[in-house]
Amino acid sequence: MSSKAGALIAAALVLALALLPFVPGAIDHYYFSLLFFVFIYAIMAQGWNLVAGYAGQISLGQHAFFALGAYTTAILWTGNYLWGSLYETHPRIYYFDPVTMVLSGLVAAVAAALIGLPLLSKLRGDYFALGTLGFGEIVRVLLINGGDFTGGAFGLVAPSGTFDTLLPHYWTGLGLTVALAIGIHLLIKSRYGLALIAVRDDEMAASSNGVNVLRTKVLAFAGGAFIAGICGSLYTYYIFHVGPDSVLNLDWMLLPLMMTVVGGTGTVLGPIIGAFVMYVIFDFARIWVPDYHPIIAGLAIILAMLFLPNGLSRLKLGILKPYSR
C-alpha cells in the first residue's frame, strides 16, 4: 500500500470518529467514552515516544507532568487566579479554556527544562530514567504537602455541574491526537527532527556535526512534558478531582510506555495503534473477566513482545515506517 493511500485512509477514518457523536444513541454509549480513554493515552503515549523514541532518552517522569498539568488546570479553575471574579459569573468561562490549557502545558514543559538541564548534562540511560522515576517522587511529595493551595492528600475538587456531556473531551481529544500526530511527522522531517534522530542514534557523531546535544535533548524532554501537561490538563475536565491517587498513578507512565512499545517506538502512529489496541484489551479484560484482568493484560504485552518486538506499525503495512538516517 502507497503512503498516499495510506494518509487517504487516515483521513477517512478521522472523519469518520469526528461525525461519530452524529450517530443517534453514540454519545451515551460504551464505546463513544472507550474511544474517549484511547484519545488520552495516545497522546500520552505520543508524548513518551518523542522523548524515548526520537531522542532516545527513556522517562519514567511523565506521569509527573501529567499531575503538573491536571493540577495547573484544577488550581487555575477553583482557585480564579487567571481570570479573577469572571468565574463568579461565567462558571463556563474555565471549561476547556485553550489558555488554561495552553498553560498546563507550559507548566509542565517548564519543569521538564528544569529538571532535564541537570540529568541530561549528567546522566545516561538507566540513570536518567531512575531520575525522571525520583522526580515523580518528589512532585508527589510536593503535592501532597501543598497544603490549601493542592488540597493536600485528597486534592482539589472542581465543579463538575459544568459538565452536560461527553462529546466537547471527546472532539478535543480526537483533535489533540490529530494534531499531534501531524505535528510530530512535520518536526521529525524539521532540521530540528534530524539533528534529534542523529542524537538519538550516535550522540558523540551527532556533536561532532555540530549538533547541540543537550540542547536538543532538552527541548524535546520539555516537549514530551508539555504533551503530558496538556493531556493532564484535558484529564481534569473529565474527572474534576484532581489529587495524588488519580493522576500520579503510575499506570500514567507505565501503560503509554507499554503502548508505545506495542504500537511501535520511533514512529507516528505506533503510540495511536498501541494505545487502541491495548486499552481495548486491558478494558474488555476488566468487564468479561475482572479477576483474571491482570493476567490477560500481562499476557498481551508478552506476547505482543514475542511476536511483534518492533511493533505493530512496523508490520509490512506501506503505511509507516521508522525514521532513521
The other form holds:
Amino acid sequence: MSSKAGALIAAALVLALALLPFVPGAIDHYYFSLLFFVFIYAIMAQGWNLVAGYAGQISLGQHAFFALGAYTTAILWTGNYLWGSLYETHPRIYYFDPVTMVLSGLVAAVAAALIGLPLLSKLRGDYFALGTLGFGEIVRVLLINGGDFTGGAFGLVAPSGTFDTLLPHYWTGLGLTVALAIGIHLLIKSRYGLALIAVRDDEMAASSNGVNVLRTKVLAFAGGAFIAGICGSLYTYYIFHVGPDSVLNLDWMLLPLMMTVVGGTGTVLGPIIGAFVMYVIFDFARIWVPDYHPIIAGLAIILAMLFLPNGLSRLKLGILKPYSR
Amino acid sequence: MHADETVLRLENVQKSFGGLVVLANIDLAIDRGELVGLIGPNGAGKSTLFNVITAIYAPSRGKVWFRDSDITGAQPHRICRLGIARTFQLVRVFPTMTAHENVLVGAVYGSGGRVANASQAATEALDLVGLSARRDVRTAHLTLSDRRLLEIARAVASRPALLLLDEPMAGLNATEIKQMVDVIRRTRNDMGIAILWVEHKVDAIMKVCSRVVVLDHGEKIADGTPHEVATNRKVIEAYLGEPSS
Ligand SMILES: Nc1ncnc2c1ncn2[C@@H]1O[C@H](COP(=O)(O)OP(=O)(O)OP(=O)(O)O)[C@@H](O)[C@H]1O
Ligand SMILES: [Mg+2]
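Given the form predicted alone above, produce the structure of the same protein in the form predicted together with its partner chain.
All chains and molecules follow, beginning with the one already shown.
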C-alpha cells in the first residue's frame, strides 16, 4: 500500500472518530470514555517517544511532568492563592481554557529544561533514567509539602459543576493526538529531526559533525515534558481532583512507556497503536478477569516483546513504512 | 611559510590518563591544503591526538590553535563548525539514517554557515566519494568500505579546512584501498582541504603524502619528507623494536 493510501485511511479514521459523538447513544456508551483514555495515553506515549524513541534518552519522569501540568491547571482554575476564585465570578472561563492548557505545558517544559540541563550534561543512559525518577520523587515531596497552594497530601479540587458531558474531553483528546502525530512527523523530517536522530544513533559522531548534543537533548526533554503537561491539564478537566496519588502515580510513566515499546519506539504511529491495543487489553482484563488483570497485562507485554521486538507499527505492512525510521 | 597559511597548530600538547603519559610535548603545524601522513606503532597516541584536537579530550597541558583561534577545550560541535572535521578509527555512521541523511548532518550542522544549500552539498559530497548510487540506502546495510567512504563524505559536507582521517584503510581489500587513495587525493586536490591522515599501511602513506609525521610512545620522533622519515634511525628503531646493544 502506498503512503498516500495510508494517509487517506488515517484521515478517514480520524474523521469517523471525530463524528462518532453524533451517532445516537454513542456518547453515553462505555467505549466512548474508553476512547478518551486511549487518547490520553496516546498523548503521554507520544511525549515519552519523543524523548526516548527519537532523542534516545530514557526518561522515567514523565509522570512528574504530567502532574506539574495537572497541578498548574488546577491552581489556575481554582485561582488558589493567586486571585481568589476567578472561577466564581466567571464560571466558564477556566474550563478548557486553551491558555491554561498551554501554560500547564510550559510549566512542565520549563521544569524539564531546568532539571534536564544538569542531568543531561552529566548523566548518560541508566544514570539519566534514575535521575529523572529521582526528580519525580522531588516533585512528590514538593507537592505534598506545598501547603494550601498544592493542597498537601489531599491535593486540589476543581469545581466539578462544569462537567456535564465528556464531549469536549473527547474532541480535545482526539485533536491533540492527531496534531501531535502530524507535528512529530514534520519535526522528524525537519533539520531538528536530523539532529535528534543523529544524537540517538551516535552522540560522538553527532557532536563531531556539528550537532550541539546537549541542546538537542534538552529541547527534546522539554518538548516531551510540554506534551505530558498539556495531557495532565486535559486530565484535570476530567478528574477534577488533582492529588499526589492520582496524577503523580507511576502508572502515568510506566503504561505509556510499555505502550510505546509495544507499538514501536521511534515511530510516529507506534505510541498511538500501542496505546489503543494495550489500553483495550488492560481494560478488558480488568472487567472480565479482575483477579488476573495484572497477569494478563504482564503476559501481553512479554508476548509483545518476544514476538514484536520492534513494535506493532514496524510489522511489514507497507502502509506504515513511511512513518517509521 | 606565512602564519596565516597555518590551519592547525599544536603547542606543547600533553595528554595523560592518570599516570600514563600518552602524548608528550607535541608541537605540530599543518598548513592550508597540506596532506600529512601520521604514522606510529599501536598505542603511540595517534587517535588520542585526534581526540585532543577535536576536544573529545582536553589536553593535560598545551594549546590547540585553529588559524588564529585558541580552540583548546572548546566544545566538539564548535570545532567542527569552525572547520575541523574527522572520521573515526571504529567507523561511526548514523545507522538508522540513509547515506544521504548522514551526509546532510555534516552539511546542515557542521558547516557553520559555509553551506548555503545543504542538500546539494550533501549530494556533491556523496559524488566525491562515489556513493551517489547508494544515497537512499540505510547505513546499516552498507559495507565497511562504503561506511568509511560515507564518513569522509559527511566530514567533507561540512566544508572543513582540515580533515582528520583515522585509519580509513583498515579492513579494506586491495580494490577498496585504491579507491580510498583516490578519494583522499581528490578531497585534497579538488576541495583544497588539508588532511592529517593516520594509517598503518605505511607504504600508502609514503606514496601519497609529501610530508610524514611519526609518533612513538606519545612523542613526535620524526617530521619530514617520506624519504627523510624512512631513513630516520629513530623511526626504524620504533618500527623494528629496540636494537639490542
Ligand atoms: N580514555 C583512555 N583512558 C586511558 N588510556 C587511554 C585512553 N585512550 C587511550 N588510552 C591509551 O593511550 C595510548 C594511546 O592510544 P591511542 O588509541 O591514541 O593509540 P593509537 O596510536 O591510535 O594506536 P592504534 O594504532 O592501535 O590505533 C594507549 O596506551 C591507550 O591504551
Ligand atoms: Mg588509533
